[in-house]
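The chain below stands alone and is given as structure tokens, in the form predicted alone.
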Amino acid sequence: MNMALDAQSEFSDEALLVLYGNGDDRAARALAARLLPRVLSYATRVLRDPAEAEDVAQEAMLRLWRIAPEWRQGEAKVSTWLYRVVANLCTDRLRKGRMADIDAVTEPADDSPGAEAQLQQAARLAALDGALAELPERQRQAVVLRHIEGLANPEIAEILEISVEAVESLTARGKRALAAALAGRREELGYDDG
């Protein structure tokens, strides 16, 4: 099926995957452009290592391309299936532990002046990432999927293979822990109380 790439962007994830499974490479590019940034962001927040996150996101996309010819529409959402694969790959990597390598060494800070807003945003993201890192793994996954990736609780439940009530509990406990961890840093991070 030969269609313009713009027209493919109107298709659902499932339709694009089926098109790719039937040989339309442009459908794969459209689907990757839509999904890869989301799963990479999720993996980065869970793993806290951009290189590891890229590996996980690439592996998840490869698995998606492998199952494309057998994909059965209506059984699961492509995004839900993909987030579940990423969650499992992240869990595997976290359980194995990481070996130190040259990529883990932090680079010297860039001394070039930046905009105040960019610095403040970077500080806020670093504070959030640090607080997220302190959460237990399942809470961190649930909070990231719900409040950063914007997924609904039923979809998160399917991804993490738990009940919706468990998702609600994990996200509520995670939010409380994040609020407590960041409470004393409001002024430092540029949030006014007024």
Second form
Amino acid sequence: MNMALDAQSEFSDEALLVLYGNGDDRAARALAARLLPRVLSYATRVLRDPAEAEDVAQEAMLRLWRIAPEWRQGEAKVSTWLYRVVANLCTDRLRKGRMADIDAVTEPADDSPGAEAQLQQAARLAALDGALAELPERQRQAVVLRHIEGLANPEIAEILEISVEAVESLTARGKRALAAALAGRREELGYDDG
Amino acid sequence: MTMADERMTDTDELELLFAAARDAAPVPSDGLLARVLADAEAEQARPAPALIRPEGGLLARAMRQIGGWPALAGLATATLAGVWIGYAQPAGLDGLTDTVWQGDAAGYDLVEMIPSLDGYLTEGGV
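Please supply the corresponding structure for the form predicted together with its partner chain (the preceding block corresponds to the form predicted alone).
All chains and molecules follow, beginning with the one already shown.
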């Protein structure tokens, strides 16, 4: 593998996409290394089903490969475009009701040794996922993009195709609802230790 | 504990949970990565998209070169007018023709630009 085109390379996502569109197959590897983890993370948090999230991630990347020859440079960030594809794919799947029951899927437990702290961490994450699953779909997407993926509000507005004010409103309401859902579980999740 | 303290604590906990979720982000499996790269390779192998290829056949492309149907209509009109003028010889054209041609009186002056070949043939005295 050419190290100049790995995930840490200086090339922008857009430059890599253009290289890929021009027939450079190393650019695909670099783009996948850079974008696939983000796409998968977002889809997993929103869908709560690892298999469905993998499907969505693969489909979103496929659409990226297909758009490459026609990509219009300078119009949108590649990652923003890709997040929007994932958001729409997740919305489709959630609305089709094909998702597993929200209580049926939990994070795979980490059973490595000496892991009381890890067990507690797993319990916390499961609690967060459970609380996220209770949120209305758009709130959930906005909260995941803002607080887990760490994106800025204007970018989230572009991804969800709503105004920045609407993003602020969604994330604020989402956080309030999460706080309320988790309020009764503070002791259970080990936040009263200190 | 006041309500404000309570809310603050909730927010802190949420931030901790979000941070934990960021740390525990799923890593794409080798299988998924392989499928994604196989898709990339398959898409790259496809022929260039149709919109890059010129549409239509030779005639359609020639039409686009000269400006499409409106240009062709103008061209056809000009052609027909030329044919009509050639055959009908409208009276008004005679005057113009005479001016340019200056009638039979002026005639042609035939100038021999190249001397007769005989000169060269006799030069050698053969």
